[in-house]
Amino acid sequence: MEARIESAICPGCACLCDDIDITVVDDRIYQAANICLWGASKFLAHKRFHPKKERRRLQQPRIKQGCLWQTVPYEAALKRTAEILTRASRPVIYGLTNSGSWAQEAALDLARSTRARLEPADLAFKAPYYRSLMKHGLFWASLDVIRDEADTVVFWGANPLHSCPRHVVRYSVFARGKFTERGLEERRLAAVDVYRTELAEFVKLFIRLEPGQEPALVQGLLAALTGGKPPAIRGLRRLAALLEEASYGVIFFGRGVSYGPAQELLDGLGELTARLNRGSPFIFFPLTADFNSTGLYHLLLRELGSPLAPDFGHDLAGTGQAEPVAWSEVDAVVVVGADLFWFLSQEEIDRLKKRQVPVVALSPFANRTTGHAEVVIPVALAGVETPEIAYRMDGLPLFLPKIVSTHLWSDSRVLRELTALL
């Protein structure tokens, strides 16, 4: 039996593109139109950078017994996880940026119940941003407004072609908006990075910096805009002129800023944006890749009043922590909607293994974390095999209906039933 679904929402990245046409045959996705490689990784289970290779789906819960894996029912896997969390004195629930909002709410309840710390996977990227946003009183804009009005776009430590590929087509570079009808021809584009990226091929100005040079460039731009004497950095004066000419501008920054002095740099970019706003509207915008990272921070702000990582081990109010967790203190980890071991250094992985810290992984696909975990719990794909809610990178909440069926539990169900066991 064949069915066609038009204008489906794609959970491939935080753009949440809503123009995907899907063909379903015998309750399996046979074809998907308008998707990028990120979307194909969800709808068709293809690897992002190797689209001819399939991602391996996890089908049954497993528990590690010594060096051997044992396949078990969900109930047994949840029981083992409950035992791990009950014994732990410093548990961490990590990830959730690639989980739907219902799963995020269930994870927050679990963190409260176990007096755990809830650690967003991109805390080092987002926490400094929110602090800068509040410090400088910056305002927000939707992607649609940016598409319609922004005639000046700067990518700072960001490469949308690697994080959210259709962003450049739908919102920032080539998109034709209400007041940018000719798309690329009506936009002034610049990019700043420590590596030469694909953006260099079509932006007006590409500034390649040495690592650690970014704060100096920001301060130099502020000096140039206020009549001071900027340092001798190649491209600085051209970038300052480009920013001054804007009638409506946006600075998109990516995870590249978190690999250096993130708070210093984002404070500087926030100050720069506030200064530019004295002349024309300017937006300071994180280029988020994970499809519901924004939803997680909305939840934390709504429930706890802070975008920082809540730590219920200190008090039940969930004291917000800006710095990423110290893994040397952790004695149990539950990973949901992320691949923790992809981001940890080999030294940190070795230390966790040496200390025999138990890891529980909830994931639709096999990854580095599931290979090191003591308990592996497969979950349904949010927005594909189970309905969910997700927030687009600009904060727009969207309902993602189920497209095909599965025998796998949703991650929200796993987390709720785990909380009920404790």
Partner chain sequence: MGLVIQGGIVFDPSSNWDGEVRDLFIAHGRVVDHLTEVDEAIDARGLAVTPAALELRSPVAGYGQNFLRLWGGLPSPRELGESYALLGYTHIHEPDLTLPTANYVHRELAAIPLMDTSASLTLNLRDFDIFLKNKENLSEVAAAWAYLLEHCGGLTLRVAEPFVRYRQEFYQHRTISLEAVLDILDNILHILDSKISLEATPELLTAGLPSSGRFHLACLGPALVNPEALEKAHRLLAAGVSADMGLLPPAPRSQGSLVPLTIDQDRFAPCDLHGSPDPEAPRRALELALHCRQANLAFSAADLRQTPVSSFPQLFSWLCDHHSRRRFWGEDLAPCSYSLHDWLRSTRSLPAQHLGLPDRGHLRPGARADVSIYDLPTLSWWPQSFNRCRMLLKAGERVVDNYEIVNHTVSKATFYRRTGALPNHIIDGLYAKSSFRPGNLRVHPNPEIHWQKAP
Given for the second form:
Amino acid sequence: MEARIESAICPGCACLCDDIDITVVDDRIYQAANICLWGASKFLAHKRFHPKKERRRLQQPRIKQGCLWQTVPYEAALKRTAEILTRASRPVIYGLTNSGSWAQEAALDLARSTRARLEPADLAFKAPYYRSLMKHGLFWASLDVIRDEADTVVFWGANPLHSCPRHVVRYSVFARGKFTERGLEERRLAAVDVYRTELAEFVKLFIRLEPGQEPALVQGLLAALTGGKPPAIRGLRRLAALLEEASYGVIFFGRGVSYGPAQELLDGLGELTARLNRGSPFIFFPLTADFNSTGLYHLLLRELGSPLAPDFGHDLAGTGQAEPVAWSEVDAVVVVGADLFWFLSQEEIDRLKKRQVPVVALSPFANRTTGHAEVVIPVALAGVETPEIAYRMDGLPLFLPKIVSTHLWSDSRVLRELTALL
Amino acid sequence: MAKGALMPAVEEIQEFLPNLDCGRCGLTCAEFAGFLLTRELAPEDCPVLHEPDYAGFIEALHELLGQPTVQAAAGMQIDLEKCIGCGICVAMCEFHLGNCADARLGKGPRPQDKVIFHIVNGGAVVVHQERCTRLLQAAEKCSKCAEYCPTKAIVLF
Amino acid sequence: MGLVIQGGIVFDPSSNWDGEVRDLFIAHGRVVDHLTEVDEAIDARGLAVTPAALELRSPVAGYGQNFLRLWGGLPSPRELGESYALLGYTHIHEPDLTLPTANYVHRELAAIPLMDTSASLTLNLRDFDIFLKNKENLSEVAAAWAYLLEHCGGLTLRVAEPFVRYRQEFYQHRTISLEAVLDILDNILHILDSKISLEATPELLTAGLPSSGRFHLACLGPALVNPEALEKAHRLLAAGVSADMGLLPPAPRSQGSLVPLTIDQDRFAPCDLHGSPDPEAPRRALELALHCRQANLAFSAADLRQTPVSSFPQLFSWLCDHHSRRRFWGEDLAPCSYSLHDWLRSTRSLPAQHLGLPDRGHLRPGARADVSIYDLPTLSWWPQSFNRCRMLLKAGERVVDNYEIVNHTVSKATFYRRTGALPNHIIDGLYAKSSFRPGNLRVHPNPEIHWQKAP
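Output block for the form predicted in complex with the partner chain, input the form predicted on its own:
Let us now look at the entire complex, which starts with that chain.
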């Protein structure tokens, strides 16, 4: 039986493209039009970078008994998780940037009731940004306004073709907006990165730097703009001219900035943006990749007054922490919609195992973390198999209805029932 | 192609198709017509045309399409191993610029929009090759789709 | 379920009840004439019984407002809902909702507990400029606005920039002056038989509003940048124009030490949420409010960053008590003060009128049973009694009792105006420019929000 669904919303990345036209056959997604590879990896369950390879869906909750896995019903898995959290004195709930807003709200309640720390998966990327905002100010616009207005676009430590492929077409480079009707022809582009990416195909001013050179470039730009003497960095003068002559500019920064001295760099970029705004409007915008990362920080800021990682173990108000959690101090982890073990170093993984820190993984797909976890709880895909709310990277929310059915529980249901047990 | 002869339009092809959209070939009749034009399929590939009600249709289609050995005047080939489905090609296409407001803006085309190709399941797929301006222009053929593809997944011939 | 509030001293300016002892009968969440049988009686002898207050201007849910919390400029939704309830409010209204941000605003409003909510659809005249110049198009523009009002879930119409201006050189020919826009708006409002709220600016005060009575001047305070603006505002209020106060604290908080917080909403000028007004504007705002207490002037605070809800009792005291004024402002500022009647009128009757909610802001039969009960002072009428209500009923249900919130999960709704208008080519053109497909641009069927059509 075939069904056509128009204007479905894709939870592949934080673009939340809402123009996906889907053909469902026998309650399975057969075809999705207008979807890039990243979205296809959500709707058609294949690996992002290797579309021919299938991602394995988890079907049943399981608990590790010694070296063996035992399949259990959801209730048993939840019971064991509740035991783990009750015993722990420094639990962490990690991830949540690939979960819908209802799941995030449930996780916040759970963190409160278990005096846990809620650790967003991309804290190392976002925390320095928010701290820079607080110092230098916020210059914000929605993606539609950026598409309509920006004649100057800079990608810093970002490769949208890798993190959110349709961004360059829908908003930042090729789109033809109200005041940018010639699209690519009238956009002045630049990119800064530590290695040459596909952006170089259409971004003429591509500045490749050594890792660690970026803060110097930013300071150099500030010097050039304020009439000082900038250091001799290749491309600096051209970039300074590009920025100065902008009528309306955007600086998109990506995950690349978090791999080096993130706070220093983001403070510098924040200061640069504030300075540029004295001339023409300039937006400073994080190129979020995880589909509801923006929703998580929005929630934390709204409910707790701070977008940083709330630590309810620290105090009842859940003071926000800017530095990523020290895994050596954690004694239980609940991973929600993230592959924690992919990001940890082998040393950190070994130490967690040595200390026998119990790991509970909520995930739709099998990954490294589910391989190592003590309790594995499979969940439905948010925005595909269960309805959810997600926020686009510019902070506008969309309601993602259910498209196909599943016997699996949603992560918001798992988290809510867990809180009820405790 | 014989000198002076034009590529038949999809509508002309469709006159000799069942137009039932039964899906037995895996496509709609309109899509099948497109594949006939690009020579990826032959009239014999439609199971319904073999029925007595459609006698003579296969022969008529062959005549319309010209000799099977003749290549299409121009077309695009997409390497799906390289394509990431970003849609830059769809937004930069000259035909789409004038015929599909959504693609011009940077959005994905709607199902009913007039397009040459669009992104399906993460890769670019041609649906109406015959609309491509490369078929009409004698010199200076447009090559925007291939030019702007960031992974060089499009080959034009 | 029949309820009676017995023996209370009822104050309701719009019903001309100024302290008469009356019983109030409530059934099915509404005030009724009389009930012969009641299930419950609330003893309100010696207590002041008033309609619950409505907040006409509560900028808490607009796009970008959440960022204020980075600098402690806005409390959590829970704190907002509770502060309003403890003061005796049951409804708050967000002024800044736009077509692209409608879903955002409604989600934020849904997060505030206890309060019913609504929002003004803020129209961007630049979206309609080519149609506005021609009188023949105005009925279509009116129809488009009526359609948008319903489909964005808005309650009233608002314009933040009553002119059309572009930064871009090649769009200069599309400029429409303030005066021309006011004339055009008057025509459209006549077609719609509706009112519109305009954000007050010095230019607007000087321009001279059409006398049709269809315009509401929002947030006067920050617009009073010089004595001329104050003079113009006086004249407009004397002529009967409806407005709200836009009160500000004496010394604007941390002036100069706050970083910019600009949100570009596709208007001529981006909004700076950290903007600081003219240093004399606060004094002029209060002076104006005091002199015009008989006018069509509703209570409002300019922004909740400068004057949080928790500081409203202080604002009320400046209006009502000259001792308080002397303490904070160093002088009386005006010879008269607000009476209880004046204060209730500006916080109940007028807001309900401006929002177009005929069953609120009063306690006559038919009204929704939103009732706030306060201790009645024995000496001067304005002590701390009105800083916190003793009891608050919302549609007959207790929200506050014995000065505390007793029902944290009382049902709440978002009120919108159903116009029944159909989309036209203007709407199609508008939607075509958005990055969202039309189906996703309309307010979506979010199960978190309970919608209610305004009467």
